[in-house]
Structure formats: C-alpha cells, structure tokens
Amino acid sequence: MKLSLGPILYYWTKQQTLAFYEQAADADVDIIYLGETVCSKRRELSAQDWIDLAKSLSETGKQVVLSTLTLLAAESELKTLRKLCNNGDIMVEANDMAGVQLMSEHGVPFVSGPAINIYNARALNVMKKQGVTRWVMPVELGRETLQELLADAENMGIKDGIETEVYAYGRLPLAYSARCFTARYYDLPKDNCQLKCIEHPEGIAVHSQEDDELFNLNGIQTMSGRTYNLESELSNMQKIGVDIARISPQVDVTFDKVNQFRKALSGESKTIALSEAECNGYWFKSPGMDQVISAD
C-alpha cells in the first residue's frame, strides 16, 4: 500500500508552508497533493506558485497531485481552476463536479477527491467514464460500504484500473459552506475577514457543553474535533482492496505520522491505541467522533 500526502488544509503563511513541503520532499510518502481546497482567499501561493512547487517537488521521483478548490462561487474561482487544469503536465485532483468537467472535456486522468459523493459502484463507473482513474472514499463512508462497493465494482468490471484511496489520518473535512465561520468568529463580514484563518493554523476548536471537542471551524469548511486515525486498520484495508492511505497535514506531528504508518505497513508496529483526542468512528459505520475497537 502506497503512503499519500494530502493537501494542507489550513491557512499557513508561505514560509510555513514552502518549509513544509521541503521536508516532505524527503518524507517517506509516495504521492504528496498540494494545492488551495478551502478559500479562495487564501493567497499566500498564487496558482502559478503552486504548479511550480509541484513540478519542483515532482523531481524528487514522487507523483505529484494538484488539489482544487471544493466549493467555486465565483467566475476568478472558475480561472483559477482553469489554469490548474490546463498545466499540461501535472495529474489533478478534482475537488467539484466543475474540476471534474473541465478534466473530463480535456480527455486526462485524473483524481475524483473526497468531496465528491462517490457513494456506489454505478456512481464510480461514471466518474470512470469521464477519465477518472483513483478515487478518494467519503470521509463519512466505512469499512463495510467500501468492501460492498469494490466487490460491486469487481463484478461490473470496472476495478482494474482505478486505484482507491483513504482518508486515514487528520481532522475530518466534514462540510464547506458558503459563509465564513472563522469570519463571524470575529463578528467580522466574509467579504472583509482580514484573513483571520491565518492566526489559526490548525483551526478554531467548538467545544459542547458537556466540553467535548465537537467540531473545527476553518474558514467555510467545518472539520472533526478529533482527529481521525485509521493506523491500526491499515492491515486491513490492505486486505479489501485500499492502495493509498492519506495522511492530512497537521502543524508538527505530520512527518512522525508518516513514519509511524510506514512502520505499521511493514509490520514494526505491532500495538497502536489511540489517544484521547482521536476517533475512527466512520469506519466502523459508527457516529464518527467515536472511538472502536475492531473485533478483526
């Protein structure tokens, strides 16, 4: 099974985030994605600025994937994602149908990202049609709907040749909004957030009232509170069919995580629990902030 980087999913400055993928240029991974998913607004890297890291990055023998933008609302979303698209050169991961559209129009492979609702085998025989080649389960899916959906597709004949990928390690991208919660955070209008997210490179935490850590405001998009952690489930995911299992950039513990899922593919790891502040309920097709314990 292949190791996969997702891309950052917060609000970093340039610096922070061109020090990021200078070390993930040597992390152990086999496909690193980049690129802005959440606002448009966030333009510490412009689209120009993002293919050149990629094609840089795509030197070091990884496969490098540019990441769109998951929720367009407006014509320079749209020139942004064109520009992304026609690069001519490095694979894209479509993160909306109109990623999708323009992919499909030019006749290239590419990546159906999970945002978008791949929820059974039919549906995936179309993305397959329209030039899809890996695609990226649900957040909210499971184990059980994966392994229905693979042998689904198993029997339709259309498994062989395209790859799947798991979101198996991160806080959660559970919704996108057309508001800014970090913006009425501040009582500030979306129009004019000062791009706060940026004071917030791991998000804002939503407590209830019982203090659990319910959910992540980041920008539009609202996360976990906990962060999922699919490590001790990687053997079987091996097992129904899964190639690429993603880790989501987090401030500092990314490149441990990495080497801690290579150890456990390779078998080093032998206990792996997880902590207070992490869950791994969706896959169990369980409420998703929840902790199980496999049976397997």
Contents of the next structure:
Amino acid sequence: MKLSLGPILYYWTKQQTLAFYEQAADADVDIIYLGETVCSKRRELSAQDWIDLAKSLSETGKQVVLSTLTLLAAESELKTLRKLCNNGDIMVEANDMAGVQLMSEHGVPFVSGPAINIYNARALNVMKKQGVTRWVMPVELGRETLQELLADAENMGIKDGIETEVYAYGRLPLAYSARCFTARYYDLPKDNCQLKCIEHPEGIAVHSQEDDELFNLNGIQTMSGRTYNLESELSNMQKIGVDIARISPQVDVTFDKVNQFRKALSGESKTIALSEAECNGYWFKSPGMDQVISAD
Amino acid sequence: MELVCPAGSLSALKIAVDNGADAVYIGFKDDTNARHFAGLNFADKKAQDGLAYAREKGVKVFVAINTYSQAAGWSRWQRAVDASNELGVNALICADMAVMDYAAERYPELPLHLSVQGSATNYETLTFYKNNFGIRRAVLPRVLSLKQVETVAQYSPVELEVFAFGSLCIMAEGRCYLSSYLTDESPNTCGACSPAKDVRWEQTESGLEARLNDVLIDRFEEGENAGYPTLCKGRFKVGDKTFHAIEEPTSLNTIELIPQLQAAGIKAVKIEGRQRSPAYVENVVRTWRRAIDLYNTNPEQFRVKKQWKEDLAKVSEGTQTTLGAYTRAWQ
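The block above covers the form predicted alone; next, return the form predicted in complex with its partner chain.
To see the whole picture, the full complex is given below, headed by that same chain.
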C-alpha cells in the first residue's frame, strides 16, 4: 500500500508551508497532494506558486497532485480552478463537481477528492467515465461500505484502472459553510476576516460545556475535535483493496506519523493503541468520534 | 416564480395545496429521502391519494429521493425511482449520481431536479449534472449570497430553485458530516441530522440539558427558549467564550427578496419543513402565496407587510428570522 500526504487544510505562512514541503520531499511517502482546498482568501501562496511548487516537488520522483478548492461560489474561484485544471502537467484532485466538469472536458485522468460524494459503485462508474483514475472515500464511510462498494465495482467490471484512497490520519474535514467560524469567533465579518486563520495553524478547538473536545474551527471548514487515526487498521485496509492511505498534515507530528505508518505497514510495530485525543469510529460504522477496538 | 411546498403527510399536502402551493414535495417512508423521521412521509397508497388530490387542483408533485445509497440498500433507491415513475409524479429531486444515472437511463422522460443535497454552488457543477443526467432544475444550497445566486442564474444551463423559508442549514448541504461524527446517522447516509433517537433532555441543577448521543449540546436556564439540539446550533466553549460558536437557532426568511429573485430569473422558491406541523405549512404557504401574488399583480408597489412578518415569526426557530447568506453581512 502506498502512503500519501494530503493537502494542508490549515492556513500556514508561506515560510512554514515551504519548510513543510522541503521535509516532504525527503519523506517516505509516494504521493504528495498540495494546494488550497478550504478558503480562497488564503493567498500566502498563489495558484501559480502552488503549480511551481508542485513541479519542483515532482522532480523528487514522487507523484504530485494539485488539490482544488472544495466550496466554489465566486467567479474568481472558478478562474483559479481553471488555472489549476489547465496546468498541463501535474495531476489534479477535484474537490467539487466543477473540477470534475473541467477535467472531464480536458479529457485527462484525475483524482476525485474526499468531498466528492461517491457512496456506491454506480456513482464511481459515472466518475470513471469522466476520467477518474483514483478516488478518495468520503470520510464518513467505513470498512464495510467500502468492501461492498469494491465488490460491486468488481462485478460491474470497473475496478481495474481505479485506485482507492482512504483518509487515514488527521483531524477530519467534516463540513463547509458560507460562514467563517474563525472570523465569527473574533467578531469579525467574513469580508474583513484579517486572515485570522494564520494565527491558528491547528485550527481553534471547540469544547462542549463539559470540556469534551468536539470540533475544530478552520475558517469556513469545521473539523473533528479528535484526530482520526487508522494506523492499527492499515493491514486490514490493504487486505480489502485500499491502495493508498492518506496522512493529513498536522503541525509537528506529520513526518513521525509517516514513519510510524511505514513501520505498521511493514509489520514492524505490534500493538497500536489510540491516544485519548484520537478516534476511528467511522471506519467501524460507529459515530466518527468513537474509539473502536477492532475484533480482528 | 413557482412556490414549492413541503408535505410530510397527506394532511400537510392537502393544506399546502389548498393554501396556494404550485408544487408540493414528498418523500417515501424510508431512508431514501433527507427527512427520514418516524411518523413522516408517504407509503404507496398515501402517495397515490396525495397525487390525486394535487392533480385535481392543478398542483405538481415532486418526490425527494435525495440521500446517498450504499451497496446493501441500493434496491430501496431503485424502488423509490420505479415507484415515482409508476405514480406519474412531475419530477424527482435527487442528489446521488447513482440515482440520477439510473433514473435518466431507465426513465428518460421523468424530469430530474438536483437536490440541495447535491451541493451545486456554481454553474460548472450545474453543467456537469445537465450533461450527464439531463437535469432540468437545481436547488441551490443556502450558502450563496444574492450576488452569487445572480451570477449562477446568469450562466446556469438549467432552471434554478432557491430556499424561501425554513430551518437554516448553515453548512453546504450534502457536504456536512457533523451529525455522523457525533451519532451514527447523517443526512447523506440516513436522511437524518441530529437524530431524535439520540436526543436526551435532562433537568439538572445547572439547568435543562440537551444531549445528543451523550454529548452536551446546550444547557438552558429557566425561561430560556429550549430549541431542538441540532448540533451546529448548540452553545460551546471556544477559548474563554461560551456561545453559539457555529450558528444561532434562526430561520431563513427571504420574503423581502422576492423582487430580486424574480429579476435574477429564479424559477422557483422552496419552503423547508416536511418535518413541521400542518399549522406551519398553512401559515407559511399562505403568507408566501400572498406575497408572490402581490408581486405579480403589482411589482412596483411590492412591500413586505407587517402581518406577513408577524405570521412567519410565529413559526420560526428561536422566533428569529434572517436573510442568511443572501446578505454578505451574515456571511
């Protein structure tokens, strides 16, 4: 099974971002996704900067993929999307049907990101016809659904030529809104948000009144409070036909996680327990926030 | 503009029809629609009766089959499409590509509308759904500003429907998994958000507590209006503040935008609330019918009447209404 680094979902400074990808270039991952997927006001790196960075990273021999914005409403956002889809060189991950439409017009293979609603094999088949060669399962789905979906895909004769990727580590992207919750926290209008997200490289924690860490505010995106971690399930994932496990960048721990995942894949690490701040419920068809101990 | 009204039951359907709906939308009694609640929706016989009633008054019937099917349940979605075709409904409201693919292939004459759960916020997305499934109309999510709605409408290859009134979903519909993160059900998978089976109310010394799968969503002091614990409308702690960190309980009301929506070429306005009472349906449908009729008779003189506001406030969540994302200030 291959390992990928997902796009950075938070807003990091240009310096922080470039330093991260310098490390990523040497890290033991097969695929690097990069680009702004959450908010078009985050412009520490421009679309051109991302394309240039992607091109220079692809010289490392890793596969590099440009990820596109998830919630596209403004014309300026479509314009950026067109620029990324037209880059002519680097593979694209579409996170909205607008991206799917453009890539299908271009007739080049592309990746369907985690915010594209593929819940069954028939939908996967529709996407395959558009040119999808890899799909990332929506984060709220789990093992059983995936197994059934892949079995259906096999029966339909569409499984060949499609890779399956699973979001396996990091806070989960759970929702996208017109409203910016980071700006709301600061009592600022979204139009004048002062780019407060940059002060929160790991988002802003939302606790219940009983101090449960429920969610995490990341601009217009709401993330899980707990960190999703499927490290202990990697070998099972491999068995049922997952081709790629995605690690979503988090401050400090990302590359340690890459190494731990590698060890787990090679069978080096034995028991892998989750910490209190982690969850894996979705994989086991339980509430996403839950920690489930696998029976096998 | 067509007035599209919710019907969670046969009595709500009749009331909507009698009070001036141009179309009503219904769902079947299972998880194929996004209001999969106990005691709600239509089994075959009721659907036939509803259709006959609406037909006689010249009112259209749409069927929402707008959740996402998974392998094991596919036959239910397939059956819902087949049954709708057999009933002879005016359109299906769908979100799942699989459902649209099946319906378009099997029943090419049956009109398809893209549900709000399909999450189309721009015209490139609408082009995708038109090219692949021949959709005739799309319902836009409640996340767009009026200006954005106008732009989408200008370039849209299909008719557009927008939300007029009802519960305010603050997230882009179809892309929100908050509910399945705390419970085991979400709108996409089960047609439910913050499901009632997981709600627990408890009077404690610190106040009335509302929990969802044991997670404390809100705590109300005596005399406070205790709303349903929809998880995005709870009071949470962020830094040193305890507040509605995501959204306050409010309802969307766009009645004053009728002239702008009409000018933008919007073909239909939708009232949310298949889970609401017949009294709600009556009040909201009647008020909106009057407003649209007044605008159609005399567009220049259109003003929002005080009576309308008062009537709608009675059935609003938290008794507040907002223009929501239609105004940039709210965003």
